[in-house]
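Here's a solo chain for you in structure tokens, the form predicted on its own.
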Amino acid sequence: MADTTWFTHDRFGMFIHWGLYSVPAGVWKGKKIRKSYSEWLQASVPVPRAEYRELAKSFNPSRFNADEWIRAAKQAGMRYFLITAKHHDGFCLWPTRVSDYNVVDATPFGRDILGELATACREHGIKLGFYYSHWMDWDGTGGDVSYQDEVQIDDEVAAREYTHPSQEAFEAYWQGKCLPQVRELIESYDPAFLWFDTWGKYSSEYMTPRRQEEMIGLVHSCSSSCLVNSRINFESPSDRCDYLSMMDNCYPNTTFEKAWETSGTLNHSWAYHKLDYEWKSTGQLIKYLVGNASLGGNYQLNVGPMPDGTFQPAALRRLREIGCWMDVNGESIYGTAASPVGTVEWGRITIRKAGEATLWYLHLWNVTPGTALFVNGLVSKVTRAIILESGQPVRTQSSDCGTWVSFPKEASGLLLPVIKVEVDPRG
């Protein structure tokens, strides 16, 4: 298994969902698919194959620009980046040499986006992974395309099209395609991290203990440092896995033995739906995440750019809302480990060693300004306290149980403040 130190340091990543599906965004034919995520088209109206891939003549996202893709999540606080390399449609965002189905042979952009990428987060100093699509694959080349018995195909060509594959035409996939491609992505780019994605009841009748194990040892005999998730198989990971992925959207009440982490969207769909409105506040979004690291887990937040390769004016304010939050908090997330003491009614914990000192941070959700709120369980002697944005001093009084921390009545303007209580252990 790969050290996955600087991914629990890290915390916090962006993750997006960017390719043909983009372009109609979730309309077909003037009607909304069926499936609320607009990357879903392909297998939600169903479109024919043939149809499907006529999209690639419009894909020219002129504005894209890595760089301020990089800049946007570094200033938000974030500190690694994740992009669908190959989602189900199995279209390519790099030049890969195992189909033409790609952004530089398909497309009039003709451009490496996951190239421009990597040099963007090289010098942002941003660690890059990518999303692969290894289980589904709905271009006819032998990947499973999930989901179709239960959707309603009244187009007799995507009928004959959307079947279940044999064993045998998915291991011809597996062999031919995915796991050469794969190798391409480690080759190529240097990734310090890999997404796979599955669910529900077909992934572990082409997901196997044999293929997961065949993928995880191409993996790790391409690179040492490289991180694999658990929804390789969701429903039944390999043991060597290095870090389990929740389900979509999906922020569990417990801590984990292993790395951990849960990708949620901005609003509802995962790749840019042009009627889609359905966006979380910043304040939500923020939560989550501090969440996610009260229990030693990361939160990867999703974007979903437009068809010309910009972010949505709503996208971009929360993710500068979020940057100006972490500007000031940063510290009681990044490198911190999960409350001693679980969750609490009031907000959440984080800690950190600090030398000798053990530092407590103290989210505070529902809290009023001007009362007290109870640490059960802080029973060490409390050495300084203060309010991380303002610097203000916080008054505490110690007991056997626990400590009470005063929330000044002065901070009732901070969006989701945090004490920062610092505590002597042999106190």
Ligand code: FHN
Second form
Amino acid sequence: MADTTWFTHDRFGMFIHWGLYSVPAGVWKGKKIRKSYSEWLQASVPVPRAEYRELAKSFNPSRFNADEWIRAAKQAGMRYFLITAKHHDGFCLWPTRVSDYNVVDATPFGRDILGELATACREHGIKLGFYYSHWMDWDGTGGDVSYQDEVQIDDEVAAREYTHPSQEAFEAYWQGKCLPQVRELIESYDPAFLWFDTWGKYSSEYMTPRRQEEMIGLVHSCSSSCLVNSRINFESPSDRCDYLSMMDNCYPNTTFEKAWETSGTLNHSWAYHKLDYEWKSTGQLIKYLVGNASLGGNYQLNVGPMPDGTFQPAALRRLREIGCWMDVNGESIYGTAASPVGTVEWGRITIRKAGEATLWYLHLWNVTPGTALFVNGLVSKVTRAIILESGQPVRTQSSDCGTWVSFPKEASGLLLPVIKVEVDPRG
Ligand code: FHN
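Next block, the form predicted together with the ligand, ref. the form predicted on its own:
Once more the chain from above appears, this time first in line as the rest of the complex follows.
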């Protein structure tokens, strides 16, 4: 097992879904595709493989600037960055030696996207990770685990192309494409973590204990620090996974022994979908981050860049707003630990050790300004309490089973205010 200290400390990362599917962006031949995730285009229409591959000729993100992406992540308060090196369609964002179905050999763009991002991450001190679709690869090399339960296939050619592979065919893909590419990714870019993706009943059929061990063994033989997530087999992950990944947009209400994270979307689709307007509010997104942190978990917020390589204005605006909140409240997130008293009805709690003292960060979600909230279980002596954003002192009063903390009326305009309470455990 690798060391997850940095991961739990950093708490917040950016997830990117970007590839050939970003070009049609959820609309194929004038019609909105059936599946609401635009990256599922190939399966959802379904598009015969040869026709789908033609999309590579129009992938030319002339405005892509790795530095701008990583800056946007950093300014949002994110400390790590994760991108789809290869999604289910099998297309690769780096010049893999294993297949010419990649950004350098098959597109007019011809640049190593992962390489440029790795450089920008290094320069900005951001940890880099890769999403690699290991069990599902629709490129016809044997990894075509079917999605027939998810979308209806009524095209004869596509139906013939996309059926569950035999174990022999899958093994050929596994040995011939999947494992060599994972090795290549680690050897070329030295990622801090890998994010594998399975769900549903077929994951155990293909991600057998033997294959999981083979993958984890390979990762560890190439890197002693690269983390592996549990969605290598969501149904039954190996104990050797370093951290747990929840299902998409799932926010648990419990703590876990291992490091864990939720990956969530800004709107609905993971990749850019031109008809997706289901944007979550900035406040809601911050609540997901805080909620997970209060239970010892991380949050990976996804952006689907447009085909020209830029982020949508609606995405950028949210990232900037989250960044403003993190600028003043970030210490209540980074390096904090789970609430010692679980969840509370008025908000969430994170804590941090500071020498002898313990800092309690009270995230006020449902407190009327001008009233007080009760922190049940906070029985040690409070030495100081302030509104984190402004530094304004707030009054506290102890009782046998907890502490009353006042929330000043004039702070009513703050977005998701945090009160920092310093506690002397000896008191
Ligand atoms: O099918 C994928 C989906 O496209 C996306 O990549 C998400 C991210 O967690 N994972 C799968 C669905 O759970």
